[in-house]
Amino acid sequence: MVRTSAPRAQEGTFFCLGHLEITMDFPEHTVAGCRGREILERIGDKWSLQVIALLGDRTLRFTELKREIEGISQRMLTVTLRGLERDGIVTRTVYPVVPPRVDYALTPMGTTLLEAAITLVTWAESHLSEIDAARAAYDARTPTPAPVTSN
């Protein structure tokens, strides 16, 4: 068996299993930092925020969520809902009827995220034109790298 030492982090940076590095300073460094990052990745992705914001109004069925979230695939919605359910943010209720009926709702813990989720989704939607303008200005002043060719 070959043993290698763990990579050394630059001062102010620490390493976390599953992530190359984290530059945030958490009180319990590696344990709380890694766990916090894991949860932030779940709730901070583009689909989870929209699901949380939509479920804040009422319980919704899968098809209603899919209809409301522009651009999400059925598979991505399924993966997102499963992750949120696993983390205790969303509940899934299956009714024994034909055709099958499945409802999704925020848990009490999920409801505590609602204000932050709505704020972020609203901010993104209200700043689309400004972001588009900033991107266009950046792209206009930044040269496009030449394609790499191999000989």
The other form holds:
Protein chains: 2
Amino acid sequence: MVRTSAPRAQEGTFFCLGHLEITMDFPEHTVAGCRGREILERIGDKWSLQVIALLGDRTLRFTELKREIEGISQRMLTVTLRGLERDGIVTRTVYPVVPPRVDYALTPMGTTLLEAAITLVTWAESHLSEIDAARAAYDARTPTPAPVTSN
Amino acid sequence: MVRTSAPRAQEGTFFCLGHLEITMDFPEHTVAGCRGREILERIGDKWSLQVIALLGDRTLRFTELKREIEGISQRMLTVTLRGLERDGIVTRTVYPVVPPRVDYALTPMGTTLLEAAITLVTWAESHLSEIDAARAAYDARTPTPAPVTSN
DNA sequence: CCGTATCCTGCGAGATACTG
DNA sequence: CAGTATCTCGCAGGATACGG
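What I would like now is the form predicted in complex with the DNA, since the data block earlier showed the form predicted alone; can you produce it?
Now the full complex is given, and it begins with the chain already shown.
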């Protein structure tokens, strides 16, 4: 059994994913703005994890990132990088040359985040076939209700 | 150094987060629909992880989940649970009684997913203050451009 | 109690055009 | 090269009402 939420009205250090009660002694653990969820909002968005993964490999320039990440728009790459920079996940280094050159790299904290995230990716890799099987079984049990072609 | 993307034009088992080239010998690793991202879309959404965390604790009924998860709508709880059920993360057990009773529980696979996800939550817990500091520093460096109140 | 069925809204995110 | 500035649109997700 994995213990993630607290027995009611108890205190201590818990994962901030469940009960209201556990937040009493930890003002920073609000329910609506559950801090534990913030990291998911950070790497759970469409592009952040890909950026982090690429930078885990090596420092990259803006255009290099754009080229590596299939389908990302210039705007979203900028937005993503700014968010990661603000959170201290990546560093942004501007070289005052012309044409401009900007390097992005993982901070030490960013590296540890990547290591933590890899746990999940690894899990995904090793369970994809099982998930596919579950989906197929589910869809077989619950055939899509024919969109009104039977009359 | 964390190695997440492949040296170009090489083959083997890599994390599906970066290069195009690594997908050549793994048809299931498409770029747009990167399978590694699917799990993030699963637990990265607004409610799934909270549901998983609560069920990691113990089996819960629909209404119990609704009560525990502050702010979730009936609709989104249903949608979330259906998705998790389809992926084989949770089981749904209907008792033919009146009024109806439906129990939700983690599958073995769901439990392993929770364990993997906890890695990230733990990381978040232990880096929140560092992130806050980074944000404060960033915001100090980059004060919000006054929204035209200076004329 | 445990859902579906609609309607509606805000925001994530793409496309495009323009600058230092 | 490395961005900002707009405009636009789809859809995740909330509110509400009803059904078995």
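It should be emphasised that the depicted structure is a prediction, and the values quoted were computed from it without experimental measurement. In this text, rigid core is short for the largest set of C-alphas that superpose within 1.5 Å between two forms. Numbering follows the first chain given and starts at 1.
*Asks:* Superpose on C-alpha atoms and tell me the smaller rigid part's rotation against the larger one between the two forms, in °.
*Replies:* Rigid-part rotation, C-alpha based: 25 degrees.
*Asks:* Report, to one decimal in Å, how far the Cα of A137 moves between the two forms once the rigid core is superposed.
*Replies:* Once the two forms are fitted on their core, the shift reads 7.9 Å.
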